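We begin with a single chain expressed as structure tokens, specifically the form predicted alone.
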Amino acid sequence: MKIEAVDFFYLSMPEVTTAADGSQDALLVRVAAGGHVGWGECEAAPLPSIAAFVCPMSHGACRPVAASVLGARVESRQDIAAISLRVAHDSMDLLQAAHTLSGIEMALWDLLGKARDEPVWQMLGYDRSETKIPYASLLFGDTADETRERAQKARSDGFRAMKFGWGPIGTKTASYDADHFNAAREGGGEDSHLMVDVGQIFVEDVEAAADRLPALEAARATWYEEPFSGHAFEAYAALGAHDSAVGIAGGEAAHNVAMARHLMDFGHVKFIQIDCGRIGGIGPAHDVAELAAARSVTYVNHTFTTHLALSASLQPYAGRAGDRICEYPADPSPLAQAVATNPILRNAEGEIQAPEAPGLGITVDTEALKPYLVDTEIRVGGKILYSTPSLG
């Protein structure tokens, strides 16, 4: 099979606010190759993304990603690996390339269990996709009574882990998030797995950071998220020589394997989070996981879009039953509802798993998208380099 079309689509909400939701717009990839279409999604910006795959080449290291892409062979995951790898040579001072990426090697991993009648994790060595504990990835309220509201509705509706992220915290006082994470953990109740994303707001700064490891203790946050920059290694590194029973958690942030493992190496932190819409795709992510239990540090999936970028991010690590944490989007905007017609629910025990299903095992639902495509150019030159392609 040879690749014959990458198709991208830029969908939004009609508003776009500037709530950290990056479930407000979305780039969905399709790929065809071979008879087969796959379906992939970029976690990132989508226009600069779309720019990526189509622009004009500046020089030889930096050409655009289609260059890379279309008419490659892809009939094996190796196959799947060397388009990557051309990507990352001659698109290596493109530094949208890899968000661009992402999107399109989801899509050939889709293509590819489909055309073998595979779901992608058994192609990627697992004998089966194991159970995982989803948690409600919520933002925090602007007060520490609505933090206590949304707690309690995701206690309502059947979550037993809830992560609460961004809003005020790291903006006031220590104190003043101290009384957000206890709202939450009294919302969630006793016995709910709690985590603490605060969205990279120290930046470097330990002493700030550490500030609020006591008031996360007292709430007993399994993990706190993000305190710095994807690369401040140091900064991580100083704040988990701190003593405390909170792990210190990062990864999203990675677009490599490389940043991936310093961090770990470096860092030392706990818990290593992947987002395949970031890093390249679904196989470096499951480089990591391999990785991550060589260190016996827990690989935790990262996403807070649809249920197409759920369905990837649980791949690299659906047959590993030691990591049972995984992120679940629990209130999407409705565009990133639409997109699959049948999304990964919770069983009986609020638990889910990897499809079992050819490729990702999600079905895209094109009509459904339609109210929410972008109608959008590219024109350099006098010659249109993209423009919207048909959803049918």
Given for the second form:
2 protein chains.
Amino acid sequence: MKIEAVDFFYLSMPEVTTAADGSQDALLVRVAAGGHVGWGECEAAPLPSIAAFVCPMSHGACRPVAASVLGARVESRQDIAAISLRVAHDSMDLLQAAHTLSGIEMALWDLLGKARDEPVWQMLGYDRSETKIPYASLLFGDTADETRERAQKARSDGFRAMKFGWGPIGTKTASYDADHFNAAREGGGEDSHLMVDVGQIFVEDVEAAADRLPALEAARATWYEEPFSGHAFEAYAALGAHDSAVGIAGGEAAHNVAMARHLMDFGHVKFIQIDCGRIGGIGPAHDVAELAAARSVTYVNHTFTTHLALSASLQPYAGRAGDRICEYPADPSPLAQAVATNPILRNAEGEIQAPEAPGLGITVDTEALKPYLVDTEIRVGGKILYSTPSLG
Amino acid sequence: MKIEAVDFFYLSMPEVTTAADGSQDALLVRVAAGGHVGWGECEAAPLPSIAAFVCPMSHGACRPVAASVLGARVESRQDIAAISLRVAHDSMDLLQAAHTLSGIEMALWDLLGKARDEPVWQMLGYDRSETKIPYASLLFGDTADETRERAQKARSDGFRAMKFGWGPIGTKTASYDADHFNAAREGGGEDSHLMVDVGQIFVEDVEAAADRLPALEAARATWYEEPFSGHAFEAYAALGAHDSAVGIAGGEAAHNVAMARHLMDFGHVKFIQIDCGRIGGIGPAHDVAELAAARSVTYVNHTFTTHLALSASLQPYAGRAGDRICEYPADPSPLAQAVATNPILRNAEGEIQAPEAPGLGITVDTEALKPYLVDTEIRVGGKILYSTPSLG
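Moving from the form predicted alone to the form predicted together with another copy of the chain:
And the full complex, kicking off with our chain again.
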């Protein structure tokens, strides 16, 4: 099989706000080869990601992603890895390439799994798809009361794990933040898993980040996520040296395996969180899961968008029974909800697992997505390089 | 002054080849504020970089670069740093943002320098612009004879330093590569500075990279550049541990200060090479120059495009007398040559220095660039987000 077509679909809610809700738009990728079709999703800005696929070559080390993908053979996971290696070299000066490739790479696994009638996790060498405890991924409220109410709602929705992120945390005092952490614990219940994500708010300021540790310990947070920018390994290590009961977590910004490895080896995080839609897809994420296991670091997916992305993000550690927790988009946008006709639902115990069906096991609802399709056209030097394809 | 306009100009040679010649296209940026105009250049894929400026917001942490730039105050270097910090946070999920910002940031320094009638290096705190030894940056030939001829030509053009890069090196045997290294030394002359750049060809393969060390030592190469991918700090350190007389060099891929710092602290390079058109501009590059000085690492610019980019890349270490060597595009494309009416020429001793004129000291020849302007249009949701502006 050779890759015959790669189509990008830019989808968006009619209105996009500055909330840290990554499900407000989406970039889906459809790949066709040998009569099969695979789907993937970039967790990335749609327009620059499309541009990185179609742009004219700048020179030999700055080629569009398309140059490494279209026409390439895809018969095995080694073929997928070869495409990724080619992109890394031939697009080394095209920064956006990793985000663009991520959705394509996922779609290739989906396609290959369908062609072989195997779920992706099985192609990765796992015997079974273990159940995971999904945590509701939620945003902090504007007030502690609002945070408490959101936690209570997640609890009543059956979640025994939840993560609060972003909002006003880190922008005021440590005591203000403590009120939110307490409210999340109270609302979520004494027996729930509680995680906190502060969205890089402290940049590299270890002291400001450490000021929040006592309150996080008091709220019995499992982890303290992304206190610093994605490359601030030294700050991660310095905060980790406080030897708190709260583990430091990070990794969603990793756009290659090395960045995730460095966050573990130089940043000493306890939890490594990988977004398959950014790190280059499922293969690199699986590499990180293996590196994490060798270091006794807990692997967790990062997913704040659709159930297509959720399935992809579960695959790399689907067979690892020890890594129990997974991120679950609890309140995604109507657009994100429209993507899958067969979303990944919680079982009677409130747990989830990567689908048993071939590939990623998600059926994309192309009809339901049509209202969200954003008409886009890119013209360069008199040629149309991209024009929104039909959802079919 | 507030930033009133940011215009991107996508320029290209009529034909672009797979040669590793980064001067085949260019993305220039013109910024206007308070009656002043500044120019900068992204060393990046033009189309994705433009898209990262104009794209619709995806969510609060994935905003277009424009959102942090247009309307922002620019009265001081602190204002420029504030814009960079805002881009790092508000566009944290937009990978291409650093490359887009790089050209804008340069243009802001140029504009501010012109407004204050000061060269950029003076605004950075340097008393004077020291002379540098420019090395001719050349590509290896297809044969060793061709490499020798190119070295001889550079020698006869008056260069007493030269760097050879890319071409077939690393794709055949160590002995084949040795012939090229010897040819470069022979052609360049016994007393010349010789540097070698292998363009990430060994990815993370330390052994293959180390196989070339004896021949590099025999050819008395000053440095051995980019043996590995930009994030492979462990491989850099392992190669450096061979304790060769040839220093390991790298850094052009750094798209933020942390990456460059890590290449020094974890990769133990002896030469740190920064491209102002990728790392986020002049401010971050100057931060790296200071970090390098504190570590006794030699700072070198990375420049393979125009004299506008050359001036920008000299500023961060213009006042550092100890860092003597600088990259100089010896044989750029006609497009790259057309950019400046006042290129940075070598003096009687064959040396160069950052201009004394205000800002970057380069006058952009808008008339000469017109034939290279690539007509580009981006339409999203019925709106034209970008259309090639007039060069005026």
